[in-house]
Amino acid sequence: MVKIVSVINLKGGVAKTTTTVQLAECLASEFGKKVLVIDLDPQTNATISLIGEDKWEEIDRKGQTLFHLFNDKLKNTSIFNIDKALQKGVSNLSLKSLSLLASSIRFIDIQDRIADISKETEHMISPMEVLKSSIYSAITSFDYVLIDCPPNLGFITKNGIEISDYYLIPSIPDYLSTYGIPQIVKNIHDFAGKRSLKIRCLGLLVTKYASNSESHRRGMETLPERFRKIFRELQIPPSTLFQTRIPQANATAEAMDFEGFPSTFREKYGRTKSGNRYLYEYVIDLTKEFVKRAES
């Protein structure tokens, strides 16, 4: 059965884009799963990785991005068709078992007025139901999705909450990139619960961690009983970190350039060590966690 995450985080510059792409990356080369990226984020980094700006451009032309599909139901149209908006066999890494739904920047154009779906559609179709209204049956074939959500909680986010089974947050182990956090937890757990939802918490992913750096590894003295009492609070189930940390490296960076001509994950992801083991080897261990947590 498949396993549908939503990667999400209020901050930008956290690394939920990367941490997208390389676990889907990983599931599909390194694990042999069949994967499918759904890109909501208007700044359209994970489809800009996965396929380039040529593709993306060509696509966008063509009515076929997930833009099209949310503005279809604003304006009563049909351009948006679902067989020709996946892409499949994406990636530098040219994965055949990994596809794309893309995004468009035009996004931002539209992302004030999605609560209008509702009236346009003569309430036929909820605001945060355009997704699972329209591409729901045809990713059920897929053994993981990965949403790349934008930096807020709004309609487009809640629309990948929506389906999914798991969120997943990624983030750097400071202050101001954790602060937003319990807003997170709090906000997925009021909606899920007037939306009848099961989405679970999946754990929180620390990212690019220095450990040269005093306020990470302060942070890491206080971060996990910090995401602890949030779920106490709440007094929901709990969730916890990952075990995997994965380290601030700039190679990671260089890694999503689609230009890059790799021949294998981990010729991609294993250029330079971080310690002493090549940044390939952390992405396959949180992958391998992922799985067992999103199986479990």
Ligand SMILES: Nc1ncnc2c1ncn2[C@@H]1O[C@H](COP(=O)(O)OP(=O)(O)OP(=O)(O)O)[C@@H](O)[C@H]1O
Contents of the next structure:
Amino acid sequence: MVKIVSVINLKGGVAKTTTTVQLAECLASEFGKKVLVIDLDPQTNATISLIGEDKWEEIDRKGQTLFHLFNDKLKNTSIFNIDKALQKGVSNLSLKSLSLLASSIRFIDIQDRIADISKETEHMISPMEVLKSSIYSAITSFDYVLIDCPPNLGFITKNGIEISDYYLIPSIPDYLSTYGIPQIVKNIHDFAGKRSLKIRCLGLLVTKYASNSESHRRGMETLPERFRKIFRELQIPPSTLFQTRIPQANATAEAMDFEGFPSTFREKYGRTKSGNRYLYEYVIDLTKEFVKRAES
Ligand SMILES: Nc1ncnc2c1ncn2[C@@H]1O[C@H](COP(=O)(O)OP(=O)(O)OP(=O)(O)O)[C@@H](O)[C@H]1O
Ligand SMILES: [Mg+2]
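Having seen the form predicted on its own, please provide the structure of the form predicted together with the ligand.
Below, the chain from earlier opens the complete complex, with every other chain and molecule after it.
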């Protein structure tokens, strides 16, 4: 059964996109899984990282990004075609079993009008159910679907939540970066309750961890208990931090550039070490934990 996971945080720049791309590439190349990345972020970062700008422009010109899917509903057109839109064999690792549904910066032009989809479709389609009603049947053949969400809980993100089994929260571990996490869990819990959704938290992933940072070290001392408390107060089943922490490393940021020519996953994420371990080892550890949690 396909497992669908939304990668969410209200805060920008906490490595949502990097985590999505790393997990997707690792699941496809090291774990033999069939994976789809859905890029819901108008910033289009996951898309550019996985197919590069030239290919993105071609898809955008042909009307095959998720912007076109939502725009169709507003304009009563049918330009978006899921079979054409699904990009197969993506990433600069040319991974046969990794696919992408691309985003578009044009999403920005319509994101405030997505609520009108209900009216424009004469109440046939809810603005929260565009993905569900249009692409769900085409994605059930994947092992994993990872959804890269924008840094908010607006209608576009809610489309991702609506079809997800889990959400994963990446966060930098200092106090200010983690301040809004209770709000994320509460909002998703309320939304899921109202719409009878099955979505659960897969866990909190510490990203960009700098072991020499005093604020990161202090944050880590209280974070596990602060995270547990959120679930206790909402009286819902608890979720925990991933044991793996993704270290802060320039090479990780550089690996996101599509213009690099790595030949293997381990080369792409393994050029440097953090502590005494290669960077790719952290991604593999994370992916092992991810699979274990998603399959339990
Ligand atoms: N482990 C890391 N070490 C160093 N830099 C990183 C790491 N992970 C991500 N970055 C860099 O941090 C920046 C933000 O990462 P990313 O784009 O993944 O965050 P995001 O949460 O998706 O941001 P947004 O909210 O804008 O979508 C990028 O420049 C990225 O390359
Ligand atoms: Mg992002």
